Amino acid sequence: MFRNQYDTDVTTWSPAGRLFQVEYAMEAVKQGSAAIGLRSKTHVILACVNKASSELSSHQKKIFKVDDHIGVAIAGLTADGRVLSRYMRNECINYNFTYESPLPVGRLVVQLADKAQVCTQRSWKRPYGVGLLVAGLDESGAHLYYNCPSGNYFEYQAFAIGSRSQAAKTYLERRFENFMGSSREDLIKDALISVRETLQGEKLKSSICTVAVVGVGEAFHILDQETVQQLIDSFELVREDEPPAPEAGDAVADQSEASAPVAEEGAAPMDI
């Protein structure tokens, strides 16, 4: 990405039909730490990577509760995400006060997309530099939406945004057909594996990831670190049980055992 004569104003079209300021905002989402969402018939799981800007500071909050049946995970500018989550919270409160029923997830997502789209048509505004994964449960079932800085929104079975999210997408694309019938625990495990795929050679720990759940009979809430660590430990035990399978062949076993430590010591098992 580089500056040119068509990127000084969000309302200026390039001859190729592009709005560069909107594209720059979408690039800010790609630079943020990864956020992942998965859904089944009854539950939606949100997970994100917690990255501190310095060893002396704490990480910024990446998952926000909007209502008992809705929550969001963000990637990009955290300040923009905080403002938008507050807007969504107010919309839910106003709807509940007026109609005495929870705000449908799809309607809230449309309102959020309209708010983001206005910023692409006003020269005195800038697009929001944040992408939001909206997880919710209403009368029509579980939903997972992605809201883009351009004002577009999409519903997904599973999705990942942020830096190094392509590795998580690859894993989700291999597994998404099983998600609709998955249990709550299986969805959380797949979410943790997806988070692990985005880490560049870093060990998965509860201190660097956050997991939130919403489902039938379960209000939106963020899991505490002890619960997440227990789930991570059980996942690591499963991973350790897999390598002994190829021991039937001598030469093949020797090669696999010799190459395994190298993969762990490398900078990253997957680079995108």
Contents of the next structure:
Amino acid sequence: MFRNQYDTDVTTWSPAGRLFQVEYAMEAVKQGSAAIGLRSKTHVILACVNKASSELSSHQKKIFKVDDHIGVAIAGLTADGRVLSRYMRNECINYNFTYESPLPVGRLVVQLADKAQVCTQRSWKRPYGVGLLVAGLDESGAHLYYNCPSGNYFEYQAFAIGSRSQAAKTYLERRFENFMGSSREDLIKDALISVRETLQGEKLKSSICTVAVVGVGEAFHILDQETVQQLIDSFELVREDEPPAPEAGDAVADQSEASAPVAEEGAAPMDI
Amino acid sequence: MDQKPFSQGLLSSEADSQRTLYPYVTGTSVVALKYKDGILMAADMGGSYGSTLRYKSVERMKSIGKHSLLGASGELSDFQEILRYLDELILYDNMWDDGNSLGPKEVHSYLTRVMYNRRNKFNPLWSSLVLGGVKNGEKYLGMVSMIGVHFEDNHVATGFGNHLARPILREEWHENLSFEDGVKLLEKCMRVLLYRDRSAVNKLQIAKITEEGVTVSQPYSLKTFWGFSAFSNPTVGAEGSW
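Since the structure above is the form predicted on its own, I would like to see how the form predicted in complex with its partner chain looks, so please show that one next.
Now the full complex is given, and it begins with the chain already shown.
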């Protein structure tokens, strides 16, 4: 994307019918660290990569609980993400107060999208530079949505956003058909494997990733570090012994031939 | 905010004409109970203007959306206003067109908020509301008063029904009443109210709401018995009286 004379204002169209400021906002999402979401009939999992700017600092919070039945993972300008999370929490609380009932996630997502659209049509505003993966439950089951700075929203079976998300998307594309019937544990495992795909060989540790779950009968909550580490350990070990899934069969075969059981040595299979 | 009857009329302040002070055309009790398949609700069709039984074909129960039934006593124009609010609420709910819909619990909460907020402004909607419904197999029956007091129960009544009908319901209501037994129980309550409540009229409707939807019966009357011997010679115990 190159600089051109139509990209100064969000209210300026290009001759090709594009709003460059909005597209640049979507670039900001692509530069943020990865966030992944996937869902089954009854559960939705959000996972993200937490990069700290230095060893001395803490990680950025990228997953927010919006209500007992809704959570969101963000990628891009985290400050914008925080503001939108606050808006979502407010909407949920207000709805709950009036109707004593949880706000259906599909409606919240539309409100969020309309809010984002406003910023693409005012000369004194700028688009939100954050993509949101909204996970939630409503009457019709578990849902995962992606809200874009452009004001569009889509529902997904599984999706990944942020930097190196293509690796995760490729993995998810191979597996998503089974997700509807997956158990909670299998979903979490798939989420962690997707996160690992985006790490490009770096070791997957619970200190650099965050996992959150919401499901029927299970309020939205972020899993604590130990639980995540145990889950990582459990599937890493399985990987060493035998192929855990038919798709990953080839990669695992290579792995167990090539390197020692210690995950530090061998690189993670790159399926890009 | 004390009532000063003598200062009404020529001297009533303009502010007073902007808020509800008294009810004018009123409906009397509504009685409702949960039964096996849903909710049964009964209300007569009278609209009283003070002590005059002025309107005799008033429908005091209306269906709300797909899942709820609302019955009201008290000021009838306020009931009509509430129906307009709910109309708008259900309309916007339907416009989402997304598979979610407001159930009886949500409508009840919404009404509670409306009634309470009006009460806080000293401009109440002078109605007692009964909200019943079934959604996804769950039966719901609740009440909201004109000051925003709200609760849920297996059987509720408004107005005189609280004093005359609820004791009967407490004794005779049980889980999983059949439709016939539920109607018989409601008719028993309505008959007592007809005998004892001055503002009751002998023309009532019974409404039922189940998972399938709402049905409001055609208006009908209850049989009454007045052939007590004490009525044939009422002054026998007090000579000279009439």
